[in-house]
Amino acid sequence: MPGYPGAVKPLVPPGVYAPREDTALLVGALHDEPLPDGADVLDVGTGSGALAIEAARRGTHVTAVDVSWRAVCTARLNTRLAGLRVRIRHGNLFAPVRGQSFDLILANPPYVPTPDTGRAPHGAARSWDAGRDGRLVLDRICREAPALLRPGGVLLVVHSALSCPGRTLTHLRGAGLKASVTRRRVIPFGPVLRSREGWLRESGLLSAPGQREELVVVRAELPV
């Protein structure tokens, strides 16, 4: 699994997002955060549980959420195999943790611009299909995550430059957070973007030549 940052690769059955370069980029940002032992961390859209495992290895209290039952079961298995305790909940984004607050929120949401087919994504495609502008889930995170942060708490979210990091920064700053892009990485197109290259260019979402995509991590902090 390219880009997986951990010492042991998680088990990833069909239909669950496998850790890739975006996971590795977000893990690097996670390791930059000076988290105390016992900090409360939320991993929203946990998939295989890779990010939750990395956070739990830091001695934090981790809650992980995913809308896919298959992902929830996979994350539970992988955290047990890693010998770590992680609370894993089934639900849509922040619904299972309403009323709670966190020192750190991690998010690797769907962010790939997607042609309108008139059908909801299913299976593994739910991990990347994100509407025509790639912001179907990102905009919800920007709206809802700030209310779950404690003073001094941090949101780390990774997504593609194709899904407009400037909008992410504008939304989060508008919510009173200090937000900036802290990590970038340019990678070759994966199979999903290769299959959509023609549509992306026709839609004006992709203008640069070649088949390379920039990933970014946005860090947003709620002032104390």
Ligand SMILES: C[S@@+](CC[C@H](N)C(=O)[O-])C[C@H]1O[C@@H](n2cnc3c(N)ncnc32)[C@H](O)[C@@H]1O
Contents of the next structure:
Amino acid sequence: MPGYPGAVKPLVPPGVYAPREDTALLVGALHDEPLPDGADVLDVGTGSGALAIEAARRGTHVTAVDVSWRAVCTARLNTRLAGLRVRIRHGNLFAPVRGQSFDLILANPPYVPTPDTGRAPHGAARSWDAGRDGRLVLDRICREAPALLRPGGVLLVVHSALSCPGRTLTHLRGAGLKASVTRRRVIPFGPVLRSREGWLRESGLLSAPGQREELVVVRAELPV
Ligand SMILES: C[S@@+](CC[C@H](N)C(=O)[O-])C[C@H]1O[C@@H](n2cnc3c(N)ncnc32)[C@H](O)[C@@H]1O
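Okay, that one was the form predicted on its own. Can I see the form predicted in complex with the named molecule too?
First the chain shown before, then all remaining chains and molecules of the complex.
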């Protein structure tokens, strides 16, 4: 976790996503949000619980969800070690919080374009594998998150420029939200992208030379 700006460095067992540059970019965006005491925050795809911890340290009421039991147990341990109360639920995206609403939703979902294997992502790869266009989970977030926001509520979602931020903006604006890219960072390819570079270029999903990708944070606010 070198360079991770969170005040608490969570424990990360094998198979759970260690906070990386995307987590760090979202932590920065979270710190920019003026959150009232007691605001209700959802961290969807919580992994180690890194973002949930950063939000709970601000005095908010945090609910965190992950589809991986290993991540759920890790996040429970990390929030407990940090002395913070966070409700951590196992389940698929927004299913465990159906009927609830939030002032802020944080999402660092899987977003790496993935060759078609005919099987759903499984194991550790559920943290990054996201279908051919990288939007398997992103499109669901764009579709489902707006209904969970309170008036004035904000969705902060981080992903790669390889998985089409323009579509994220279009979907969220179409749902009536005020959406824009508020943070960007160019980073070197990690091991997953390095291993897929040939396929990405052959498929026309990557045309820029070099082994760098841009990460973006999309901020989308439901008008009051
Ligand atoms: C890129 S990791 C992010 C982890 C953590 N939020 C962070 O920023 O370090 C994505 C997480 O989303 C979880 N995930 C993937 N698909 C999901 C789904 N459909 N519902 C809930 N969680 C999901 C993965 O298990 C993984 O923990």
